[in-house]
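Given as structure tokens, the chain that follows is alone and in the form predicted on its own.
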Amino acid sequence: MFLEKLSNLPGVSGDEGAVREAIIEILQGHPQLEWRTDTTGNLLVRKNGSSSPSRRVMLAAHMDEVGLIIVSIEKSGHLKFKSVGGIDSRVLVSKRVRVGREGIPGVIGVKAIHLQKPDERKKPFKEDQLYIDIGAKNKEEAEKHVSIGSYAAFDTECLSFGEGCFRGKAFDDRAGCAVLLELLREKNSLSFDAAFTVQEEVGLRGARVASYTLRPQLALAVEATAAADTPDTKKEQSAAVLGKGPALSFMDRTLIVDRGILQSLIEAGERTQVPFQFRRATAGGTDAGAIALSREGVKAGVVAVPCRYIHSPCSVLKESDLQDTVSLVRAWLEAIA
């Protein structure tokens, strides 16, 4: 699959161009596919199979990732920043980043522990106490490479490790993008629309425009969701776990899932013996929330790849869950067709 290639690319919300270009490159040479880019930067792809579903179907996965944006350049040459999307500032200290279109290497810094007062050591650092160090000697030197408004993405290489796992950045939602690419490139009779959306992490903005354009009647957001199968989480509180297949949502902050779609996903999994689980949490939101409210309304659902440590510089997922997500969504599309 294409997870590694997509994960390694920078694509903070509002700056998804590199990811979009890579997806278009992957789609080249497939005569069943037609695509275009809309005004907001969404990549809209049509797969023209021989079978046409009775209702227009849309799959969505967002290209953007959480990251940082430069808001000032200090006299010392250090860069002050603000988060783009939901990031816990406690995970940022000492992390490597790439800044701007040139990918200038940098490190997120903070006052060393030796220089902190005793009460400072007891509190987590806030975002305004952090800065990015690009090795510049002063403001003038830094301004040769970086400007206010430049983006900074985490500098994390995607690698396989452990028992069939991947670690890397931006699995939310490059995992979903990888799933859509697999389904689009398959040689079969299925017909559907796929939207690779922008700016999901800052308000589901791209999906709102894409669904207005595509006018679907049924839709799935293919996402990554928080896996909480870690030592500090009780089993009954774990939203999803690695290795048990994609997670199906009942509801989240933006959507109560259409029960007909949920039931059809369950039936597709049972019929094809693809493992799946239920997402035992209602926090967060997905593109499905915006799609469901488009025009006269759309029946929408969510299928998500369980992923540990999302919205951080490095996440973990299991390859089998990624493959099972492809299989489940394919089975659902076949049932509709």
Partner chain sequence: MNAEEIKELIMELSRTVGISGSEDEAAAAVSGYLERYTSQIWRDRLGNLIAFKGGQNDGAEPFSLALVAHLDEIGAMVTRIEEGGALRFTGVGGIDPRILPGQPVQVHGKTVLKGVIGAKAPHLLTVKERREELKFEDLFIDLGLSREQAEMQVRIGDLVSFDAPPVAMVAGNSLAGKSLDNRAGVAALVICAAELAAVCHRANLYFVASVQEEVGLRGAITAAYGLVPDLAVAIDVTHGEAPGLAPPDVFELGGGPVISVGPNYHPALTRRLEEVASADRFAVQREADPASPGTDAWVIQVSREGIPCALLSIPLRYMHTTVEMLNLDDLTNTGRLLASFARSLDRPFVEGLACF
Contents of the next structure:
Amino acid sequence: MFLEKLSNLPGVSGDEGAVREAIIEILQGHPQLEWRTDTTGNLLVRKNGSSSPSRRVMLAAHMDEVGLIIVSIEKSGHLKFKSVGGIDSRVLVSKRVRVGREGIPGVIGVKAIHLQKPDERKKPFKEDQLYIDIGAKNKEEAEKHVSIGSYAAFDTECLSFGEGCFRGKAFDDRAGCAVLLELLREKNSLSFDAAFTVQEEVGLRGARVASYTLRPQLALAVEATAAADTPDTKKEQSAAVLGKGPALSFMDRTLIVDRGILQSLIEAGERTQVPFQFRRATAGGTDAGAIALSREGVKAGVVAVPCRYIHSPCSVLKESDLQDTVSLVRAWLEAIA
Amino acid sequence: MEALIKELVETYGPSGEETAVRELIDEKVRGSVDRTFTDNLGNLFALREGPAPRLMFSAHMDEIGVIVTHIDGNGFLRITPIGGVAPHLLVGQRLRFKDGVIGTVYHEKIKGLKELSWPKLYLDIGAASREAAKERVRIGDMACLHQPFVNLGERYLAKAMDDRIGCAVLVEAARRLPPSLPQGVCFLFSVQEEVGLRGATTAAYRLEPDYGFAVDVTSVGDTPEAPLMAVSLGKGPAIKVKDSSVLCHPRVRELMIETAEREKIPYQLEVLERGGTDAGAIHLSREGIPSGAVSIPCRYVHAPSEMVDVSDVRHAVNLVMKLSTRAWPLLDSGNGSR
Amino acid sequence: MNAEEIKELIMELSRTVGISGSEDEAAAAVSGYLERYTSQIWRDRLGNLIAFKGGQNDGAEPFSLALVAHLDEIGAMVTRIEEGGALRFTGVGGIDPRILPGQPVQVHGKTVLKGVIGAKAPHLLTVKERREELKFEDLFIDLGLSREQAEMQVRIGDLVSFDAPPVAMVAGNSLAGKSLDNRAGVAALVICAAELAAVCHRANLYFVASVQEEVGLRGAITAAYGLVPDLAVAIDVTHGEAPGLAPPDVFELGGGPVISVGPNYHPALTRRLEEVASADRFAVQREADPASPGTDAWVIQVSREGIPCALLSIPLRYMHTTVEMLNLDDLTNTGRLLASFARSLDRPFVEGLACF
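Could you switch over to the form predicted in complex with the partner chain, since the one displayed so far is the form predicted on its own?
Whole complex next, starting from this chain.
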């Protein structure tokens, strides 16, 4: 699957170009597929299988990831930034980033602990205390590489580790993109629309436009969802666990999942014996929330790959969950075709 | 009308699970309109055909509730809210699931009310084990308050007055409309209002009315040490000026006031500082829909027992009827170049 | 327009009243200017004021540019009439109650009534109370009327505007007053329309003075849906520099219009704005917005199938007070830059906006 390739690319909300180009490259040469982009940068792909479904179906996965945007360049050459999408600023300290279209390396440094007063040591660092350092000796040198508005993405190399696990950045939602790519590329009779959307992390913005354009009757967002099957978290507070298959949502902040879609997903899983779990939380939102309210209303659902430490520079997922997500969505598409 | 209100408020219908309410309303309203139909999200439209312009009155069918997120080893259920539910108002309350399973809400050990939050609450359905609980309830099942309707004489007390009372007002108004109307009228019974005016968003897009009216409850300022608000129980329905979702169209508001005054219907003016209604979604649909709202004053909104005044309800029915039967001006569709 | 005319324009627009949801008076004032330079002018169902001027596209498929500046201003609304005739009120739009005590106001009842915002006198407050910030509940409007007199003139829901005429500063070619957020943007639309009055441009132009921005970008939602422009520029204000504030949160007064970059803006549009500014020698500043800075551009971008957007902002000190301050050169250059941008557009540019 293409998770590794996609994860390594920068694609902060509003700057999804590298991801979009990589996906288009992967789509090349498949006669069943046609695609176009819109003015927001969404990539809309149509798969023309031999079946002609009675209802227009849209799958959505977002290309963007949380990251940083440069808001000013200091005299010293340090870059001030703000976060794009929801990032807990405590995870930023002492991390590597890639800045701008050139992808030049930078680090997020911090005052050495020796130089901090005792009461400073007890407080978490806030975003406005942090800088990106690209090693420039002054503002002039920095401006050769970076300008206000340049984006910075986490610099984490995706790799497999442990027992069938992957470690890397931006699994939310390159995992979903990878799932959609599998379903698009395989040769079968299925017909559907796939939207690789932009700007999910800043308010489900691409999906809203994409669904207006595509006018689906049924829609599924393929997402990554927070798993917290980790120490110090009560079992009832973890939305999902790794290794038990895709998590099906019943409700979140943006959507009450259509009961018919939820039922058809459950039946698809049971019929094909693909493991699945329920997402045991109602916080957060996905593209499906925006799609559901498009035009006259769309029946929508969410299938999500469980993923630990999302929105951080390094998240973890299990490859079997990714495969099971492909299988479950495929089974669902077959059932409704 | 009391029997209708009792039946409506006692029906199960948290946001997203409005089927029972919809079926009940459809049955009650079908004979009074030309046709009824539903859409993808579950909105119910009850339509009286007529010449342009078209009015749409919207009352939402859904009520606040909770959803099960976890079943623990001993059969206790963990829950999160659907809509604006204050956790302290649920403690000790009975909740009911769609198929009739009933439970009570309590909390883990806490030092004071300030510590009360959703993760501290659980729902006990009397199941002795996880297995026993799973036979009755699944993760994702929804529950709402379980409270009987009570007639207090001049006032009614019940759960889900917000906004079954609006539904009752529309059903009753539809029944009393004359055979001929100066314009088309749609009574919309919307879904998912409590989670963000969602049903009204797609319904207004579909129906493209010329004027929109929400018919919903509003808060009051007539209880001990209440927030400053000039709306009281028993002084008539309120004509909304503003809430956090809408600034009612000045012309629509004036025509509403004119109608109430001409028909000698008592009314109040409402400025609601926090809270929204379907009008918030309707007025921003497509190219914009001039909108207003008829509010039924209601004490203790989103608490287990909400109170409305019988005469306010009666006058609200009359106001909706008179708004439907008066002629509304045709709107030009803009003299733009497109 | 010359400097004197521009000063007169912004002073008049600052004086006019147009609180969110009731923008008629302000719309009439703006309409009086825009109708001189455009061929059609109308208000849509929500009240947005739209002026149209066709372009000359030499037989090529027409395309349209919307320039959008919000017309409405923040204000207050009467919620209750008290025993002694004082009015309780709430804010319309993001208003800081701490700026209100001692503020002269006008209540728009049956007639326009002069009033002042009062609070409990300081010498009657406890030490603890004096340390707390004032909230709406602590404030009231004094009309100098009894309850009976007030009730004959005022209803719940009547609007309250600030009685704060603009003042031209002696220094710095600057001006202070209420509602410069965003009458400055609207004035820039007028300046742009005047610049384009006698010159050729290919784009069909919509000048949109949008309503209800301060309560949630509402007018722009329906205007964008109704007009379906091929591209749009929102014109609004951004924070000007002042003591205690530092970049990147604030911008220099007199440093020129501010062009925003970020997810909300189409990169080709911001690039074009910067190119035009550089070619025509307008000094500009640059602001990076990680998400919505709360302007009409945020909703226009996702209208229908997507509308490419840019944001041009005028630096403004003391935003959402009655003494907002701007530099007149910034205002003039914003209008002129918009005109240069509009003239630079052609069909191939527009067609390229969906190609990545």
